[in-house]
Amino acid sequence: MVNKLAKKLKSDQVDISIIDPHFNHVYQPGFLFTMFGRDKTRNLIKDTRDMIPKWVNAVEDKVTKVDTENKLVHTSEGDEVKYDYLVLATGARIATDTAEWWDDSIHHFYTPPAADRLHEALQSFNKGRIVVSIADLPYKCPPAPIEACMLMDDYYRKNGKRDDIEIVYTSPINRAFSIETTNIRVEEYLKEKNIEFKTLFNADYVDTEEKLIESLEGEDIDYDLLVMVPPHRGHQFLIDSGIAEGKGWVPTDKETLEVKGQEGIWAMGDCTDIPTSKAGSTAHYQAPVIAANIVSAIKNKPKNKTYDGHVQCFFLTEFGKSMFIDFNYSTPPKPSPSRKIWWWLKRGFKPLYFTMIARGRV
């Protein structure tokens, strides 16, 4: 976002400021293959401020609040940056806090420590059943559980332990997979690897001692591995300023992309409430859109780019294979077959990633 508004404005034409806690940019997808030993989460981490101009303010400080009426973002230090253009991109945050039956373990793989401690747990793991769960809606990359079931699948094979590990997937809505033109073709593959899927199961409770997960609908599924989807929410800075309510989700129009009530402020990625993906392609796609529409602002044109709910995605489906998925809000994906290509276009992605689009260059 900020080298999409730094190519199409010049230091002496306005002030942007990048505010950000640490500074440690995290390429996300990578977690499904530091849960292997396939990475090093190391890889998977750069310096922000190497990837922007020199000349845009980068604030090492965490927001505790923005003053929508005097436009204001305050912030841990007690620092106050002032704006008259506002985009918030705090992606979601991963709430296990919010779960109190939650310990450590369960895993996820939903941060570099967690697919980290993942990747030791299933090196160890020889004989069992794993079970792969949701404990919430919604979720950063709805792909990534049923994902992490078919490369868990691969991965045992090729270890010659399958036969003695059960694999369990459980979905909290009524089919495997959300989008049902791309679940059609994701049951087939479960089926195939023998994974087996319960759907309609929304995890309530999790008794860690006896290894039980029970769910809103009465159904318990006992388990001697837990890999689960962790809560996510919005944070809690954003429902203290009154931009949003509930679980923390930025209100924002799914076209403009413009927080509902409120003036000059934009939402992008995974913070807001919007009808589609909470993924990385997903905030790739309305960069553009809001940069152009803040460069309009600035130069008193009207603002008419908009967001069509453009979204891509590799979707694994085994250790050297992947499909590919691609939509909008009025187009359904049609799932590519499972390729050879599309893996390695995804295992190429993560340099192309650091030096091309994180960078603003496409």
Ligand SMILES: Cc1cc2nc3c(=O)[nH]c(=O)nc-3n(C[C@H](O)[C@H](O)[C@H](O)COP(=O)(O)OP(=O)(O)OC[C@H]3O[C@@H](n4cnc5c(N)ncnc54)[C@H](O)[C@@H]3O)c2cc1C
The other form holds:
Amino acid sequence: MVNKLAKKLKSDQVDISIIDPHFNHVYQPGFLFTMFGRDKTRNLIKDTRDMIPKWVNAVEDKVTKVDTENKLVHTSEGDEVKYDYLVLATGARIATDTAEWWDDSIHHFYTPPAADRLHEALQSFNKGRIVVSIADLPYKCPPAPIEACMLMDDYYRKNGKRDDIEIVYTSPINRAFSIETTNIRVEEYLKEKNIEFKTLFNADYVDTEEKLIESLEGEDIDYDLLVMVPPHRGHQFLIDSGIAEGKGWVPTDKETLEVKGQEGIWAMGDCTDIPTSKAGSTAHYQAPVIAANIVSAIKNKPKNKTYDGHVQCFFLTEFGKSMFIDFNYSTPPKPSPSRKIWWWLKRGFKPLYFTMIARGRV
Amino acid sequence: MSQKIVIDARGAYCPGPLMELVKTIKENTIGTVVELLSSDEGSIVDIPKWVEKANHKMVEIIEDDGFRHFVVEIGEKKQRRRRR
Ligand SMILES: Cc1cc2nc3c(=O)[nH]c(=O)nc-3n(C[C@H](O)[C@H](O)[C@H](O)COP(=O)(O)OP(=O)(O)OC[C@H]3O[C@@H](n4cnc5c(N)ncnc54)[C@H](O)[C@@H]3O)c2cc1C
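Alternate state requested, the form predicted in complex with the named molecule (shown: the form predicted alone):
The next block holds the full complex; its first chain is the one shown before.
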């Protein structure tokens, strides 16, 4: 976002500040590799400041409140940053604290340490049932839990343990994957790989002593190892600032990306309540829209760029093959069969991401 | 009927209108009426199926211009059967 803005504006025209409590830019799709020991956490993190122009003011601090009336951002160090235009891009908080039953025996792969810990658990697991489930909606990267199941299948086939390990996936809806056109292929792959999937199962409670998950629909499943997509929330400061309510997602116009009920504030990426995938590609296609509209606002021109809901995702089906899906608000995806080419593109994507995409070059 | 919540999930393919409905129903209580707007063709099958399985009431389905309104009343949520 900063790079897209900085490209359109000059340092003598505007001040641009980016505020973040740490400038560790984390390539989260890499967690699907670190959880299987196929990449290292340290290779997924780069300093954001090395990816933005030097004239952008990088403030290493946490936003604690936005005073929308006086157009001020307050930080935990007690600073106040004045703004004319504000872009909220604070992502989703991994909120295991919101499930009273959550404890450390439940694994996930949504933070660097959790993915590393899961790697150890998968390595030492020899026999029994692994359940991959979803604690709450919405969550980042809708294909990720199914990709995790399919990669587990491949991982245990390759190390010879697959015959002793059952893999079960629970889906909150009445098919394995939400997008019908893609689901047809996904269900075929799950069946082919002997991964059981239970549909209409919305996890509601986990008894970690009994090793049992109960659903909102009144069913239960026993497990030996539980891998659960953790609850996600928006950040508390958004609620405290009167910008968001409830779970903290920012009410955002799905086309203009302006925050509803606010002036001069836009939101992008995982922090919004837009009914589309929480994905990096979503943020990627939103950034130019917001940049163009901020420039128009500065120049007193009409803000006429809109976001069409464009999202693109790789969908890994094994180590060595992937599908690719591309869709927007009006066109559902037409997924190709899983192919080696998409896998290699996914493998090559991380360097492309750090050198080109995050730097706003494409 | 205490209150009505409208969810505009038109254009949502992923995570999908049903997930928007489940999310809203999870956060609200018995008697609340939720109206979901969906342009996804799959919703005509998905939504009534989940509503029935999860014990809620399908009040009505209204056809509109390129989308449908699914009006659902939240029923009693199924009891947890904790073993301890
Ligand atoms: C396992 C996994 C696989 C994934 N695979 C894919 C994929 O294949 N394709 C894809 O497109 N997406 C994928 N994603 C999703 C993608 O990583 C996210 O959607 C993307 O990172 C969202 O970007 P964001 O900028 O909105 O949030 P984030 O990347 O989470 O960044 C939010 C930033 O806000 C900062 N912040 C938070 N609170 C404050 C505060 N109070 N003050 C100041 N700063 C704050 C944080 O420090 C952070 O730097 C995957 C995610 C996971 C977990």
